[in-house]
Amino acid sequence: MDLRQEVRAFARTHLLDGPPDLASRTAAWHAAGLANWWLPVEHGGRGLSLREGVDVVDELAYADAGFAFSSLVGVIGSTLVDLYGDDRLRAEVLGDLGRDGGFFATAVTERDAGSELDRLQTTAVPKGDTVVVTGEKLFSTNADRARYLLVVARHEAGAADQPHVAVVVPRDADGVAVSEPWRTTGLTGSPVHRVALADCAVPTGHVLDGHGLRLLEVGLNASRVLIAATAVGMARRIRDLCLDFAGRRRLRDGVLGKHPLFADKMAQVEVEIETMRSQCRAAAADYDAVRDDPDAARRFARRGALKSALVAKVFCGQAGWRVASTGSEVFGGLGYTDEVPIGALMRDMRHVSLVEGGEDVLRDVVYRRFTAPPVRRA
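Structure of the chain above on its own, please, the form predicted on its own.
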C-alpha cells in the first residue's frame, strides 16, 4: 500500500465513518504511525518530505478538514526546533513528539497586533539561566492538548537587529493558562484557544537561534503549503458530492448530471482541482529543495517567506472558494442547510483564505518582496 492509499484508508475508516471526537482520532492516527509525519526518522517520525505531506493533507481534508488542520499545524514549531534549536532541545522536543504523537501549538497572534507582528506586546525577559515570558495570545490551535507552545515575543534585552525571539514553552510550565475552545464557524474538528502566559520561566536553551519574526516566516512556509493542500481535498469532496447528487436529481425529462451546464461547471471544477494540486506540489518541491540542503537553516533565514508558498495559499484559497460556491449552487437550497455536507465544506473552505495570513496580507507581501523590486522578479 502506498502512502496515499494508506492515508485514504485511515481517513475513510476513522474520519468519514469513525467517532467524531479528536482524542480517539488522534490516538488512531498515532497508532497508524502517521502523527507528525514530517519529523526525522531518528526522532520517531516518518521523515516525509513536504511534497509527500501535500498528498497526506489532501487525503485527510477530503474526509475532515478540521482534523487535517490540527494534524498539520505542528509542522511550524517542530521544524523550527529542528532547524534552529540546539541538540539538547531537538532531542527533548522532537523525541517527545515522535514517541507519543503529541501536538506542537503556535502562539503568536495578539488582539491589538493582528497581522502587524512587530507590535506584539508579549515579552521575553532574561533572568539568570531562564527567560520569563508574559503576555496573552489568541487563536492557538491545539493549545490545550499540546506538549509544547511556540511563542513569539519581544526580547526585552535583545539587540536592535533581533528585537523578537521564538521561545519553546512546555504546555505544563508554571504560568501557562489555556482557555476553553472558541466556537468557530468552520473547522469544528480543530480546537482553537486563547493562551495566557504569566511570568512563565523556561530555560534559555528553549530560545531558538535567530530573529523571532524571521523564524516564524520560515516555519509558515511549510504550513501554508499544507493549508493550501486542504483546499484540494475539500474541492475533490465537493466535486464527488455534486456528481452523486446530480446523478439522482431529476431535471425535466432527465437528470441534472446529463445537463450540459452541469457538465461545464464540473469541468471547470476539475481544472481548479488540478491547478491547485500542481501549485501545491510545485511550492512543496521548492521548499524541499532548500530543506534538503545541509545549510538549510541559513538559506531559509535568508529567504524568509517563499514566493511559491505564498502564491499556493492565496490561489488555493480563491480557487477553493470558487469550487465551494459551485457546490452550493448545484445543491440549491439544500446547500444552505445542514441536511447535506456542502454547507459545512463551504465554512471549512473559508479558513484557507484566513488563517496564517489573510489574502490581503499575503498579496501585500508578494507585491513588496517579489513584484515591486525589479531585482526579485522571475
The other form holds:
Protein chains: 4
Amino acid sequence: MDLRQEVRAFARTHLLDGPPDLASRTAAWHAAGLANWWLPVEHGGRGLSLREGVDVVDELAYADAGFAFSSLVGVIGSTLVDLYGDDRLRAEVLGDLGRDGGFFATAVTERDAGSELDRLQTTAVPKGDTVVVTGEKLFSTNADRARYLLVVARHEAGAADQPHVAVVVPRDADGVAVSEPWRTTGLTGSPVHRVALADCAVPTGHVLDGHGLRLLEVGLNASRVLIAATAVGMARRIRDLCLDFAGRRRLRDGVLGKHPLFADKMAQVEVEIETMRSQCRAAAADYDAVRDDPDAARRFARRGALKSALVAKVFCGQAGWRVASTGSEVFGGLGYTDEVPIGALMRDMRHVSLVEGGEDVLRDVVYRRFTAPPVRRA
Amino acid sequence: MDLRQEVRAFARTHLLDGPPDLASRTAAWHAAGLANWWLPVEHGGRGLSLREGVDVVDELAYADAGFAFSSLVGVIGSTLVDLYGDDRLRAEVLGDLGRDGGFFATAVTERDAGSELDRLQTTAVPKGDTVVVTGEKLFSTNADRARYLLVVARHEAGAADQPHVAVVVPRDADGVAVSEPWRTTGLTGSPVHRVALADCAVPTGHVLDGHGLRLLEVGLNASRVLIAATAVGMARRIRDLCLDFAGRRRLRDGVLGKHPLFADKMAQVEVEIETMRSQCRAAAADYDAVRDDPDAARRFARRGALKSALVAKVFCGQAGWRVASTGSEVFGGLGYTDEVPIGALMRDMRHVSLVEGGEDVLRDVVYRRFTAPPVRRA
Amino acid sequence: MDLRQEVRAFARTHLLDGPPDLASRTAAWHAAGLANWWLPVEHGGRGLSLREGVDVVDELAYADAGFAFSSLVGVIGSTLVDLYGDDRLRAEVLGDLGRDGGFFATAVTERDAGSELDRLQTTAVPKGDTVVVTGEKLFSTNADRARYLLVVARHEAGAADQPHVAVVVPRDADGVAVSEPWRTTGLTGSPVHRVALADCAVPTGHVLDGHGLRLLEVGLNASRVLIAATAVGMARRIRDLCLDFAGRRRLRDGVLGKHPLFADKMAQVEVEIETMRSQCRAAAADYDAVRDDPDAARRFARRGALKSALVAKVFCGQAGWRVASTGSEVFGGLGYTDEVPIGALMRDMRHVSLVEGGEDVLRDVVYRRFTAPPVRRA
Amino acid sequence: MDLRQEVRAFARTHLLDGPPDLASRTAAWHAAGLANWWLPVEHGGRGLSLREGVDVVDELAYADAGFAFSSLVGVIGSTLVDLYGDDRLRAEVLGDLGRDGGFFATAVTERDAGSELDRLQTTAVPKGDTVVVTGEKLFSTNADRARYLLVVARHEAGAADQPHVAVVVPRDADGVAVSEPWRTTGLTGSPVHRVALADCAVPTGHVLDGHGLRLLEVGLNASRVLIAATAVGMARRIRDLCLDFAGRRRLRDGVLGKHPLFADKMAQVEVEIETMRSQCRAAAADYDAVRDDPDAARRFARRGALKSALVAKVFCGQAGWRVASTGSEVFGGLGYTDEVPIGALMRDMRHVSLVEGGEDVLRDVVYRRFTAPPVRRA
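Can I have the other form now, the form predicted in complex with a further copy of the same chain, not the form predicted on its own?
All chains and molecules follow, beginning with the one already shown.
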C-alpha cells in the first residue's frame, strides 16, 4: 500500500466515518504512525519529505481540512528545532513528539502586529541561564493541547540586525495561559486560541540559533506549502460531491452530470486541481532540495522565504476559492442548507487565503525579494 | 425625512441595535407602516413603487439581509393577488396584510423540480366549489408565520397550454404542515421551511387567473430585483466595515486606510456598488412602467420575465460575491473569527446567487427569450 | 424615426458599407445634422442631452468605434467653452462648429505627466492682450483636422490654488505643429497626434474662466460617459457576430448556436451589455441633472469629476474586456485571422480602459473623493 | 553554458537584435544545432526531452513568440514518424530534418471540421502501392517552406473503428498547393497557410501505423505543452517590459516601480508565471516518462491525450491572458501605441488559447476522459 492509499484508508475510517472529536482522531493518527510525519526517523518519526507531505495533506484535507491543518502546523516548530536547536533541545523535543505524537503550536501573531512582524511586542529577556518571555499572542492553533509552543519575541539583548528570537516554550511552563478557542468561520476541527505569556522562564537552550523572524520564514516555507495542499484536497472533495450530486439530479431528459455546462465547469475545476497540485509539488521539491543538503540550516537562513512556496500559497488560495465558488452554485438552494457540506467546505477553503500571510502580504514579499530590480528574475 | 432616511432610522434602532428575534422586528416594521410596503394604499398599504422598494431593501440589507429578505418575499404573492385575483380575494388577502402586516409566503420548489418547474408534482384537483391541493414543497421562506402561501401546482383540469395554477392557500387551512426551519449556511434571520400539503381544500376563487408558471415569472420580476438590491446593501456594509477597520489598523507609518492597495480595492468595491445599484434601479423602473399601466396584468402575463430583472439578479449575485471575497481578505485572520461579521456577510451574500433561480438557470432564460435568433436584440 | 434608428441608419450606410476614410464619413455625419450633437440649438447644434448622446455613441460604436470616438471627443472642449467661455468666444467657437461640423481636439497629456496632471510642463504666459502657449502634447485625437484645440497649461500668472488654465487654441494659429498620427494598436478610424506649441499667441479671451484642471474634470465627465458607451456598442457588435457565426457553424447534430455552453456565454455577454448600458444611462442622467441647472457652470466647477461617470468608465472598460475575451474564443482559429473582425474589436475595446485615465488612476479619484473617511458615503 | 543560457544567447543575437525574416532566423537556429531539438541523436538531432523543450520554448518566446511557435510545431509530425513510422520512413524523414533543419508542418483543420475532427472531409484512397490524398486544409503553419506535411484524412479503406489515417506528404509532391499566408491578429513571425491537396499520391509507407485521430492526440501532447510554454516566455517578457518602464516612470515623489499597486500587480504576474511554468514542467515530465519507455508507441496510443498536457494548455491560455491584460494597463496610453510592444505581445498571447483546441474543446476532453464517472479520478 503506498502512502496516499495509507492516508486515504485512515481518512475514510477515522475522519469521514469516525467520531468527530480531535482527541480520538489525533490518537488514531499517532497510532497509525503518521503524527508529525516529517520528524526524522532517528527521533521516532516517519521521516517523510515535504513532497510526500503534500500527498498526505491532500488526502487528509479531502476528508477534513480542519484535521489536516491541525496535523500540519507542527511542522514549523519541529523543523526549526531540528535545524536551529542544539543537540539537547533536539533530542528532548523531537524525541518527545516522536514518542507521543503531541502537538507543537506556533504563537506569533499579535493584535497590533498582523502582517508586520517587526512590530511584535512580546519580549524575551535574558535572566541568568533562562530567558523570560512575556506577551499576548492572538492566534495559536492547537495551543491548548500542545506540548510546545514556538514563540517569536523581541529579544531585549538582541543585536540590531537580529532583534527577534524564536523560543521553544513548553505548554506547561509557569505563566502560560491559553484561552478558550476562537469561534471561527470554518475549520472547526482545528482549535485556535489566544495565548498569554506572563514571565515564562525557559532555559537559554530553548532559544533557537538565529534571527527569529528569519527562522520563522524558514518554518513557514513548509507549512505554507502544506496549507496550499489542503486546497487541493478540498477542491477534489468539492468536485466529487458535485459529480455525485449531478449523477443523481434529473435534468431534462437525463441527469445534470451529462449537461455540457456542468461538464465544462467540472473540467475547469479539474484544471485548477491539477495546476494547484503541480505548484505544491514543485514548491515541495524546491524545499526538499535545500532540506536534503547537509548545509540546509545555513542555506535556509540565507534564503528565508522560498518563492515557490509563497506562490503555492497565494495561487492555491485563489484557485481553491474559484473552485469553492463554482461548487456552491452546483447544488442550487440545497447548497445553502446543511444537507450538503458545500457551505462548510467553502468556509474551510477561505482559510487558505487568510492564514499565515494574506495574499497582499505574500505578494509584497514576492515583489521585494524576487521581482523588483535589481533582482535577477527567472 | 425621506424614505431612505426613514428606513435607515428603523434599521439602526431595530436591526443593528434591537433584539434579534424576527417576531419583534416584524411587529416594529409593521408599526412603522412599512410592512409589505408595496401594497396599494386602498388596501391599507404604503403603495411604494418597485423603484422605491429598491431603496427600502438596500437600507434594510445594510443592517440585516435576513430581515430584508424576510420582508420582501411577500411581494410575489401579494402582487399576483393584486393583478390576477378577483375582487373578493383581493379585498380579503390584501386587506388582511394591509391591516396586520402579516407574511405572504411562496411555496414552489420541490425536491425533484429544482430549476425545471414544469416537473412540479404537487396537484390541484377541482372538487365542487373548491380546489384540493396536495404535495410537498422543499423551500418556503416565512411559511410558518405566514398568513398565506402562494402554491404553484399542476392543475388536473388545466388546459394543455396552461397545465399549472397558482393558488392562494391560507396557512391555517386543514392539511397544511410546516416543518422546522432548515439549517442554512447564512441568512439566519429568514427562516425557510418545508411545507406539506395534504388534501388542502381552498375555495375556487383562490386560484389566480392565468398560467401558474407564467404568473410566477411575473411575481419573480419584483422579488428578483429586490433580492438583487439586498446585495447593494450588504456590499455597502462590507465596505463600511472595511473602512472602519482600516482607519484604526496601523500599517507601517500610518493606517491601512491610507494604503494605496487598500484604496484601490475599496474603490473597486465602490464601482461594484454603484453599478449594482444602477442596474437594480433600471430594472425597477422597467417594472414600474408596466405596473403603472392600467393594462398591467395582461402586459405582464404576455411578457413574463423581464430581461432587466433577470440581469439585475445575475449581476448582483456576481458583483456582490466579488465584494464579499474582497472584504473577507481585508481583515486577515480576524476576518475568520466572529470578532467581525464579515464571515456572516459573506454567507448571506452567497444567497443572492442561489435563491429564486441560480445563475445558469437565469442565463438560460436570458438566452432563449432575449438573445437567440430570431429574437430582435437591443 | 427615433434617434437610435436615425443613427443606426447612418451607421449602416456610411460606416458599415461606406468608404472608410474619415473625411467623407465626417462630412456625411455633418450633413445628417449630427456632428457635435450636443451643441446648443442656438449655435446651430442639435442640443442633445448626454443621456441621448449615450444612445448615439452606442449605435455608432456598433458600426465603428474609431468613428464613434472621433465624433465624441469634441464634447470636452465645446462643453467647456459653453460653460466657461465668455459670450464672444462662445459665439465664435460654437457657432463655427455648429455651422461646419468641425472637430474640437483636446491636448492635455504630456510625456512626463501621464496621470499626474499637476506635473504639466506646457506654459501659458500672459503677454499684453494675449496669452502665449508653449509646450509638447503627447496625444491629441483629431488634432490635425481640428478647428480648435483645448490646451491645458501651467499659467505663469496663476494663483497658487489655480495654477493651470484651459486655453482654446485655433488649429491654424502660428506655432502649432501637428505630427503624423501615432501608429496605434486599434481604433484606426481615430487619428491621434503629437502637438507642438511654439510661442502660440492667442487672445486673452480664449482662456476659460476657472482652474484648468478642474475644468478639465468637468469636460471629462461627458467624454468618459460617452467612451463608456462605446463599449456597449462594441459589445453588442461582438455578440451579434458571435450569434451569426454560431447560427451557421455546425456542431454535432445541430449548430453551435443551440449549444448550452455557447448559450451560457452569450447570456453572460447580455448581462454585461445590459449592466454597462444601465450604468452609462445613470451617469448621463446625473450629468444632465447638473447641466440643466441655470447654475450648472458653478455647480460643475464645485463638484469636478462625478462619481457615476468615473464608475461608468471603469466598469465598461472591465465588462467590455470580458466580452471581448469571450468573443475572441467563439471563433476558434478563424478569430485569429482577418476573416472575422473580432481581433480588431478586441483591440478597439482595449481603448476604453486606457484613454482618459486608466483604471488605477480613476479608482484613486473614486477613493479619495467618494469613499475614504470622512467622506459621507452613499 | 547550460541550455537556457544557450538559447537565451541565440535569442538575443538573432531574435531581439537580428533581422526579422524567418528564413535567416531559421538558418541561424539550424546552425546553432537547435532546429527540431527533439530529434533523436541517431538522426542528427539534439535528442532533448520535452522537459528541456519547455525551457527552450520559454526562452525563445521571451524574444519572439512567432519564431518559437514556428520552431516547435514540427514536434507533432516528427514525433509521430518516430513512434509510428516504419524504419525506412523514419530514416528518410528524420534524417532529412536532422541534416537540413527543415520544417515539418501539420495540416489537419478543415473549414467544416473545426473542433470535430471526425468530420474531416479530406480523403486517403489506396491505389496500388500508393495512397492518394485529396482535400482542403484550412490552417497549416510553415506549410509553404516545409519539407513535409502531416495530413490527417479519412481512410477510404479504413476499419470502422479506425476510419482516419495520418499520412506524411512531402511538400513538393504533385498536387500540393499552398496559399499565401493568412493575415493573422498576431504571431506574425509564424506564417499560416491554406493547403490544397489534389490527388497527391504518396507511397503506402508514408501512412503511419494507427488510428489517425489517436496518433494526432499523441503528437499534440508535445506541441500543446510547448505552446503552453510560449505563454511563460511571453509573460516574463511582459513583466520585464513593465518593470523597465516602471523604473523610469516618475510617479509622485518616486517612480512607478516603487508604488504598492504596481508591486502588487507584478507579484501577481510572478505568481502566474511560476504556476504556468510548474504546470508545463509537470506535464512535460509526464510525457517524458512515457516517451522514455521502450513500449512508448503502444502506451501513447492507448492513452491518447494526457491530462496534464491538456491542463497546461488551458491554464497557460488563461493565466497568460490575465498577464497580458495586466501588462497592457501598465503603460497607459503609450501601451496603445507602437512605442512599446505590449500590444503585439497581447495579440501573440491570445494565440495560446486559440490554436490546437480552444478551451471549451479541451475541457470537453478533460471531462469525458478524466472526470466524469465512472472514471477513477485522482
